[in-house]
Amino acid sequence: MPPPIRTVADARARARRVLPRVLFDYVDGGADGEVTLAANERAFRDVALRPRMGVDVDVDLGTTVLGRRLDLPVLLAPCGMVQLVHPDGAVGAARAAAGAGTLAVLSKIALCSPEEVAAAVPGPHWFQINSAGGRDEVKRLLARVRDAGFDGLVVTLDGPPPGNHERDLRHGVVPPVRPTPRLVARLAAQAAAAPRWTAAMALAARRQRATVQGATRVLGNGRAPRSARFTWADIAWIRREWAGSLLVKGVLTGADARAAVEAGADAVIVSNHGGRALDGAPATLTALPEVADAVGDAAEVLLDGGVRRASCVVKALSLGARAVLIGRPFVYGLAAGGEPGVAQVLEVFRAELVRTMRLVGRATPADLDPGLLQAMRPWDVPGLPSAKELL
């Protein structure tokens, strides 16, 4: 039995050992020079916590997101291709999230159907869509996830086009993917070098066949579908078509946050696609205060990108996020150990959050505010402005 996952870094290291290199790089990589990918994590390191002394608190991590009570302010972000990472896939991730008292967002390209997730895991369920296929495809998907019992819709704005993933290109995975003999030989060699992953996928032969077929459909089977980006008019149209909660993901400015609310969004997610879309976009933590100020009480604000420890969660919530979403951390856990691996990653966040909240002297997420923060290097900043001003 492998040792327990004690940090996200543990899960990442184990995923790197288990997965074929092409899959690990797909999960781990970002766009172009990966500047934004690195900036997301660095932004959290550049902010320090100001602990309150002389108090002892009993911590309650519970919060509400769009009227749903959650035991943990950490959700699982929509991530594509997770069925290729481990046979447990999106169903296992959703089960782990439900067991931790939170929820997972099912990606349109997770290679797992909404019906499978709904049948295996109690709700609530959220589904993520993008603009591929246009309004006809969106309308078809809305009806499908509504019938499956999903009540939250996450609309991703930052694409098309997809980001330029140089790690994938180095493996010869160039959209639209064509199964050339050279590519097949290269991927076969990598699979042979990852026997644990290969054996796990072989044991799930039925799911493996469905996964390969789904991947072929998603990757275009040699044809590059062209899709227009969502506009605010599209968001307003989706609002009319969808009666459940509507979240708009990919917001990085106050102006866009206000536009999302005006179009009917119940929440906005501050996100740069985990550094996988526009390289050079700002880190999500640095964009969060502007977005939170812009929407005020008109909508809830969530954040994803760069969250690797519970201290990141505390910093994001202190700057106005209602909750955070994690992508790579849970996928690392899934690769490392399937559903139990995801559960361990969520337990790492829960335990770290309880400890961090006690150390800073705050009992609940509602007690967190910008006064808890300062620059990690205040001597670099004349006059010591507030953390909100620094960001």
Ligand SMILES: Cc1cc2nc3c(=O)[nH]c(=O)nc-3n(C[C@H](O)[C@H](O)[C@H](O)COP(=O)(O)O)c2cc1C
Given for the second form:
Amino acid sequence: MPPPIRTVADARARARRVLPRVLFDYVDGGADGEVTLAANERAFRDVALRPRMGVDVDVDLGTTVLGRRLDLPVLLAPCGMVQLVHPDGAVGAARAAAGAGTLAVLSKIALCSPEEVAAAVPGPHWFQINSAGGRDEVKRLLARVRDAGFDGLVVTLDGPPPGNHERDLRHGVVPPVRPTPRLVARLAAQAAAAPRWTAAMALAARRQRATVQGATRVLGNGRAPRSARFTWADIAWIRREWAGSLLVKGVLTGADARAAVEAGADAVIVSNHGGRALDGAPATLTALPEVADAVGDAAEVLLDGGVRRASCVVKALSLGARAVLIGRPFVYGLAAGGEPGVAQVLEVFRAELVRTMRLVGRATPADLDPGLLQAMRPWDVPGLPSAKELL
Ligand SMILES: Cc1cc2nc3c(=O)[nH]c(=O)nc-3n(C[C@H](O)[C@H](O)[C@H](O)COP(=O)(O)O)c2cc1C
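Having looked at the form predicted alone, could you now put up the form predicted in complex with this ligand?
Let's see the whole complex now, leading with the same chain.
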């Protein structure tokens, strides 16, 4: 029995030990020079918390997101291919999220069908799509996920094209991926060097095959007639087709946030795809104030990217996010320990959040505001405005 995961960094270190290198790099890596990937985390470190003394609060982390009551303002972001990381896959992640009183967004390319998640985990659930396949496929998919009991739809805007993942290229994984003898030999050597992962996958091979085949059957092969980017007209069209909650993911400016609201989004997710799409895009925490200001009360605002500790959650909520999503942290947990690994990562966030909220003297997410924040090193750059002024 491995020791419990105590931090996201723990989970990452274990994922690195367990996974074949190509899979770890797929999860861990970002686009191009990974500038935005690093900036996401750094932006949180550059902001300090101004604790309130002389108060002792009973912390209640409960909140609502689009009318849905959550015990924890931390959701699991849609992540593709998670079925390859551990046989518990998307079902395990959804179960862990439900156990923590929150929810997981199922990626269209998680390699697990919405029906399988819905059958295994009490809903309602949220699903994420991109533009692949065009309107006909999107329409078919919306009907399918609605019938499966999904009531929230996350529409990702920041691709295609996918980001340029240089780590994948270095492993010889060059899109469109073809199983050439050279690539197969390379990946087989990596699998041999990851015996725990290989054994778990071999044990679950039959179930895994059924899950992946089921997902591929349900979701199509993603081969689009033309894999175009969604436009605001597409979002307005989806709004007409989809009666449930509609979230638009990948917004980084006030202008785009307003466009999303005009197109009918109920919420925007401030996201740069975890630094996996456009390298050089701003850190999400720095984009958040402009977006929150632009939408006001017209929509809810969520954020993802670089959230590694509860203090990051507190900072994002203080700047106007209703909740955050975590991508890599939960995938590391899944790789490290399957469903219980994801549950442990969520528990790390819950316990750290309770402690941090007590330390800053704020009882609930609703008590968090920008007054809680300042620049970590306002004296570093004389003459420049402090982070507090910028926020
Ligand atoms: C392995 C992996 C796969 C991902 N696949 C998708 C996807 O299929 N759809 C999507 O909208 N975002 C996808 N993302 C981006 C996440 O939804 C999220 O925006 C990002 O991971 C947040 O940053 P973080 O990893 O620093 O928490 C993926 C991220 C990772 C790490």
